[in-house]
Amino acid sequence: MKSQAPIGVFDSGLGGLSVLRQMCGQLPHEHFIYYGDTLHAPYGVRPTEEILRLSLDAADQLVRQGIKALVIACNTATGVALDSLQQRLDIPVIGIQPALEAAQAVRGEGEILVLATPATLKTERYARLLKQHGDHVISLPAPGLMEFVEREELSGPGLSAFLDQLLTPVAGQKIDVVVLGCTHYPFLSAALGHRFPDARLMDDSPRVTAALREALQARGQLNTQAGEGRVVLSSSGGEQAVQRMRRLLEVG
């Protein structure tokens, strides 16, 4: 496959744009096709069998467009579908997961708080992560949080009240690291950082980007041609969802 072929990226909605933004910054010559399954968002509260089916369907749509690699920019979809997609596709498939290993490297004397969807926290992949890197980890399911990003509600009294209630179980605890275990959550970093001023907020997009670069280099498919790469946005939610994607990509 030619090095100029695009890289496919999918998420249950808009959250994977945080990963896309990281990859565009670090791999500026690459072309990307992003698919957000907004019509079926959120994945994180759906049954495992349905998440798998939706993930396979999203991947198939991107593969038909001639992608040279696939990035699952959704922690829930990674936890459920990564193994299946790696087995059935002959291109590199890279998934995102809660950044526990990176968090342990910077943790001090406090705890690591993992915010993620209920489905992500129930996956076998997350159980394996906990077994390897689970010391001083508090796993907190956050149903409903990603929907604030889907609505472009990144601040305001509604989000503030929601976070106040969500974070009640960890009130008063010393938190060194907050792991953003859903790709929507980096867009809420300002609101979360305000509640954890002494903590470091981390997500897995730097590791994913590095893994993608390594996989492309190993295959001789890294695009080194001059010029800025193209980004194509698409969504099962139609043009209105695509317009929200464009606006969210401009968020600093």
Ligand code: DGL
The other form holds:
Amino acid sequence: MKSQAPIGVFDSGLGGLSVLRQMCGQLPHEHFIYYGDTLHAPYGVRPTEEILRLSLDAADQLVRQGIKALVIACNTATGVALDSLQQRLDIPVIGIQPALEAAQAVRGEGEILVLATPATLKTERYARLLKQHGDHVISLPAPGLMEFVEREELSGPGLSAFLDQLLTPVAGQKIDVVVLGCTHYPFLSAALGHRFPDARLMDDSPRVTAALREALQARGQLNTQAGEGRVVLSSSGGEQAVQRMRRLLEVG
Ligand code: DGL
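Now show the form predicted in complex with the ligand, given that the preceding structure was the form predicted alone.
First the chain shown before, then all remaining chains and molecules of the complex.
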């Protein structure tokens, strides 16, 4: 596989763009193909077998385009399909997960609040993560939250009312870190940060980017050619969804 080959990235929709922008910033010579499975979003409220099938299909799409590595820019798909994809593919496959280890490193006396999809929180992978780094962790499923990003509703009274309701269980708790355990949520950082002015918001994309660099380096496949990498955006939701991606990358 040539070092100039693209890196494939997928999510159920627009959320993975929060990971893509980090990777583009850190690996500016790399070419990326992003695939958002908007037609089947959200993944996070679907049964496991369905998430697995959709994730394998999304990966196949990208593999057919000659990618040198695959990034699952979706916590839900990673929780369900990372092991299968790593077994099936002979390229590096990197997944994203709630950033509990990094959160523990900065936690003080307070709690770590993990916001994620119901499906992510039900996975065995998440149970294992909790066993290792689960001290003072409150896991809160947030069905319906990713849809605000898909609708490009990143602020306003509708989102505010939704967050009021969602965060009722943690009202009055001292929260040190909010872990954004779904790749859509970094686009809601302003609204979430406003709710938790004393907390750090953390997601796993810095670790994912470092893991990607390391995997490529180990195979001698980092693109060292001069010049800016290309980013191709694609979606099962068609041109309108791709336009939403472009807008979100501009404003998010
Ligand atoms: N962005 C995805 C994640 O990181 C999932 C959103 C969804 O499809 O429910 O979990």
